[in-house]
Each structure stands twice: as structure tokens, then as C-alpha cells.
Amino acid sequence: MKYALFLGCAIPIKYPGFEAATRLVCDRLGIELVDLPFSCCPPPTSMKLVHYDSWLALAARNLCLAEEAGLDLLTLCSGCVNTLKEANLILKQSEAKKRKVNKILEEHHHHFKGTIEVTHILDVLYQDTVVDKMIKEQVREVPLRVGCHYGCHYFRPPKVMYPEELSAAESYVPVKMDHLLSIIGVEPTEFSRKFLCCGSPLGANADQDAGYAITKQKLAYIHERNIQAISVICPSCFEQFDMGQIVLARKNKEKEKIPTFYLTQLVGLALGLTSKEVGLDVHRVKSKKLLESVGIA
């Protein structure tokens, strides 16, 4: 199993622990990752709204690099997977868009053909063969009550992101993270507003206070269910919960905080990796006491 690894912008700069955890987990599970000179995805909440064709052409360049390497493209970010999946679909379906983009790419010596697929690390880890390997490699359970937060862009719009998994009513409710984490001993716990936005796009693009108000409401529901930790699959969601709790604590003089983990950090702990190896030591909301309480150093 081999993929072109698309790290995006935020993870290498802000959260290298996510990358380290993912590389170590993939290596342990027999998933080969190939590095290519990708650029920004670009995000679905900024350039796409300002200049659509430029957004599409930049995304197409990234898709071309993976095509030229003959590899499907694996992302670690919900925004990246949203942009690259949508651009891939549009360019495969529209000859007019493909001609226009290929004209732009011509001077950069690339040509979009439509020969690869785009996927997210959650979908890769959820494959049967990978789950079987994970069970064989698991050295300990991670017995925590965890609230799984999927974010917006991982699965919306479902017709673009998961057309093959739509219900008869053409809806789609993600469950893979809950199911995957239950395999390693996590107790996935439901909470209100689980599938709504974390607040990050609103805070980054328009109104930071309004963005944190959404996060505060989500955290209230998470506390209500006695959830011990949050699991995310997106660096923006992580930042909103990790840094967001620091900001909210300063404003509201709240002391209780809930650690947030990126998916592969929790999987890495189950595979025997240390907290430092998966980058937990640099999180703003520390998880050391919580992990020690369940026997994980």
C-alpha cells in the first residue's frame, strides 16, 4: 500500500507531531508514504471564494504531481481533502474545466488526466487489511471516553466527498473514527452538535469571538457527557479546541480543560509509541495526567 503524502500548510508549520505520528503509524502498519513537492491545497474557505479558477488550477497542479508519480493522494487535513477531492471530481466530469486548467498548467509542464483518487488518513486506516494489521500490532488499549469530532469539510458536501456511501435519502453520517478508535479500547461518546463546525473558519475569516463562541458551546456539551478527550482529523479543528480552550479559559476564568488528540496520535499510543514520539508534549492542553491515569506514559 503506497500513497503520495499531502501534508498541506498547517501541519508542517504548526503541528509537526501529527506528521511524526502519522509517519510512525503508517510505517508500523505497512503503508508507504512518498513525499512530493506539493504546494498549498488551496483551502476551501479562502481562495476558492475569491477566484475559483485559480483555486482549481492550484489544486490541479497538486493532483498532477501525484498522477505523474502514479500514486493516489493521501491527506491529513479535512480542508485539504475537501479541496483536492472536489477539484479532482470537477476536472474528471467537466471537459471544459479540464481544458481551461490544462491551458494554465501547460507552461508549468503539467497536464491533468484524472487517473488518481484522493483520500484521508481516516479512510486509509479504516480499510480492512489495515485494521487487521493494527489489531496484530496493538500493544495496549487506550481506555478513554473520547468525543470524536469530524469537522465540516471531511464529509461535506456528501455528494462530493462520499457519493458511494449516501443513504437512500442521500445523506451521510460519518462513523469511521468512532469505530476505528473503539478497536484500540477507546470508548467513543456521543455529544450534542458533534457534526457541526468547530468555529475555526468563522474565527479565521470574519469574527474570532463568534468562532470561539461556537467552540465554547461545543465544549459545554462535551463536558456534559463527561468526555475525557477529543479526537480530531483536522489541524484547524485541533487548533480551535487546543488553543481555543486556553483563550476561553483566560476570558471566562475556567480551569477545567480537555486534551485534544489527532487521530494518529491515539493510534500511535495503542501501537506502543510514546507521548513524545507522537508529539503530545507540545500540545497547549496537556494530556500527561490523563494518560498516566490509564497507565500510558
The other form holds:
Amino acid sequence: MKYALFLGCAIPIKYPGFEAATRLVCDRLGIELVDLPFSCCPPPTSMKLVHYDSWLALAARNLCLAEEAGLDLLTLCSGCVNTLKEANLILKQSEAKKRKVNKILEEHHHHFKGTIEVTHILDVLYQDTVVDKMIKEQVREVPLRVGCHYGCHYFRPPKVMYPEELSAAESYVPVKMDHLLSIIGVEPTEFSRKFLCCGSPLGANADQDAGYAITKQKLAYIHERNIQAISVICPSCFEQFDMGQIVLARKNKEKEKIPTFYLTQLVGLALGLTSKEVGLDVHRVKSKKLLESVGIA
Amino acid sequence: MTTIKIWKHFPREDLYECYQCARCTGSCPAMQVAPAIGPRGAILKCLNLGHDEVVEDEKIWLCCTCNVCEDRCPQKIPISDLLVALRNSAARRGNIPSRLGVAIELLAKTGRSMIVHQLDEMRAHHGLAPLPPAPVEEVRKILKKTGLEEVVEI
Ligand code: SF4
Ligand code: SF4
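For comparison with the form predicted on its own, kindly provide the form predicted together with its partner chain.
What follows is the entire complex, opening with the chain shown before.
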């Protein structure tokens, strides 16, 4: 099993611990990762809103690199997967858009053909063969009450992200993170507004306080269910919960903080990696005590 | 500044499919915490006042781009496409939040949308090699050709 690894920007630059955890986990599970000279995806929450044609062309260039290597593209971030999956679909469907983009990429010797698929680490880990290997390689359980937060761009709009999973109402609600984590001993716990926004794009683009107000509401529902940890699959969601709790605590004198994990960090712990190896030491909200309480160092 | 024809990017007739039930707005996280226009409001304003009014309003940026509105719409109106088209048009008229403008400039100049000090040290702490430089020149040429300069200087 081999993929072109699309790191994006936030993970290799702000949260390299997620990258380290992902590389180690993929290595253990027999998933080969190839690095290519990608650029920013670019984000559905910035470039796409400002200049659609630039968004599409830059995304197409990234898709072309994976095509040229003959590999499907593996993303680690909800923004990246949203942009690259949508751009891939649009360019496969619209001859006119494809022609326009190819004219721009011509001078750089790229030509979009539409030969690859875009996927996300959660979907890659959820494949039967990978799950089998994970069960074999697992050395310990991670018995925590975890709230899975999927973020928005990983699955919305579902007609673009998961067209084959649409319900009669043409909607779709993801379950893979809950299922996957239950395999490693996690107790996935539901909470209100589980599938709504973390607040990040509103904060980043327009109004930081309003963005954190959304996070605060969400955290209140998470506390209400006595959830011990949050699991995310997107660096923006992570920042919103990890940094967000520090910022909110300053304002509200809230003492209880809930550690946030990136998916492959939790999987890594189950495979026997240490918290340092999966990069937990640099998180703002510390998880040391919580992990020690369940026998994980 | 040129303006884009937003009805090329969003089928205008779809606006008339909206029966103002406000199911979208009822689910909109931005509406709960900020004085946003909201999806129902954006559609109504486009119909009643024309989209010009909407794209000149700074409040058009008070949105999480979470796409929940579209997900909940019983009429299956492609609201996210409308919101993208409206904001593309807004940006061309200079209505763009300063933070966002700065982020786009950074992307055009570095090929990445993020920057930190001591990146190599941070990556080494996690046992990772330095991040290879992004293909800046190629990125910038592509962005120039697609006309990003209509919106920000690059
Ligand atoms: S949910 Fe759809 S039909 Fe109802 S107000 Fe919103 S856009 Fe209109
Ligand atoms: S995409 Fe924007 S308008 Fe639609 S529900 Fe989300 S925040 Fe509200």
C-alpha cells in the first residue's frame, strides 16, 4: 500500500508531532509514504473564497504531481482533503475547466488527466487490511472516554466528499473515527453539536472572539458528557481546542481542561509508541496525568 | 477592480427555490455568535436588493464555511457555491478582511499558508528532517496567470 503524502501547511509547520506520529504509524502498518514537492493545497476557507480560479489551478498542480508519480494522494487535514477532493472531482467532470487549468499548467509541464483519487488518513486507516494489521500490531489499549470531533470539511458537502454514502435525505454523518478508536479500547462518547464547526475559520478570517465563542459552546457540551479527551483529524480543529482552551481559561478562569489528540497519536499509543514519540509533549493542554492514570507513559 | 459575474458561478434561478424556511440559518454557527448575514438572509438580500448590496457588506465574511446550511436545506440549494461566488466578488471590490488578505499574500510569496520561527529545530525535536522549500516561483507564476492580482498584490 503506497500513497503520495500530502502534508499541507499547518501540520509540517505548526504541528510536526502529528506528522511524526503519522509516519511512525504508517510504517508499522505497512503503508508506504512518498514525499513530493507539493505547495499549499490551497484552503477552502481562504484562497477559494477570495479567488476561485487561483484555488482550482493550484490544487490542480498538486493533483498533477501525484498523477505523475502514479499514486493516490493521502491528506492529513480536513482543509486539504476538501480542496483536493473537490478540485479532483470538478476537473474530472468539467472538460472546460480542465482545459482552462491545463493551459495554465502547460508551461510548468503539468497536465491534469484525472487518474488518481484523493483520500484522508482516517479513510486509509479504516480499510479492512489496515485494521487487521492494526489489531495484530496493537500492544495496549487506550481506555479513555473520547469525543470524536470530525470537523466540517472532512465530510461536507457530502455530495462532493462522500457521494457514495449519501442517505435518502442526501446527507451523510461520519462514523469511522468512533469505530476505529473503539478497536484500540477507546470508549467513543457522543456529545451535542458533534458534527458542527469548531470555530476556526470564523476566527482566522474575521473575528477571533466569535470563533472561540463557538469553541466554548462546543466544549461545554463535551464537559457535560464527562469526556476525558478529544480526538481530531484536522490541525485547525486541534488548534481551536488546544490553544482555544488556554485562551478561554484566561477569560473565564476555567480550570478543567481536556487534552486533544490527533488521530494517529492515539493509534500510535496503542501500537506501543511513547507519548514523546507521537509528539504529545508539545501540546498546550497536557495529557501526561490522564495517560498515566490508564497506565500509558 | 474587475467584478466577477456571480451568476456565472451560481444558477440565479436557484434563489427562487428558497422558501425562506430558515432551516439553514437555524443551524448556522456563525449566526449564533456574530452579527452575520446568514444563509437565508444572503439569499433574500440577493433577491430583494441585488447581489451588489450583499458583496459590499463586510458582514458577508462572518461565516465558518462549514457548509452546514447547504446540508440542511430541504430545497438542496447549493448555498456554499453562492457564498463562494459572493465572496469572490466582494474580494474583487476590495471587501476582504485584512487577516485574510495577509494570509493570501503569504501563500503567494512562500507557497505555504503558514510561517513559524525555528521550524527546523521544531521538526528536529520530533525526529523529522527539515521541510524542503515550496516551489515558490512556480506557484507565483500560476497565481499570476490565474489573475490573483485582481485581488491582492503578489
Ligand atoms: S434552508 Fe434552504 S429553503 Fe430554507 S431558508 Fe435556507 S436556503 Fe431557503
Ligand atoms: S457555511 Fe457559513 S452561512 Fe452556512 S451554516 Fe456555515 S457559517 Fe452559516
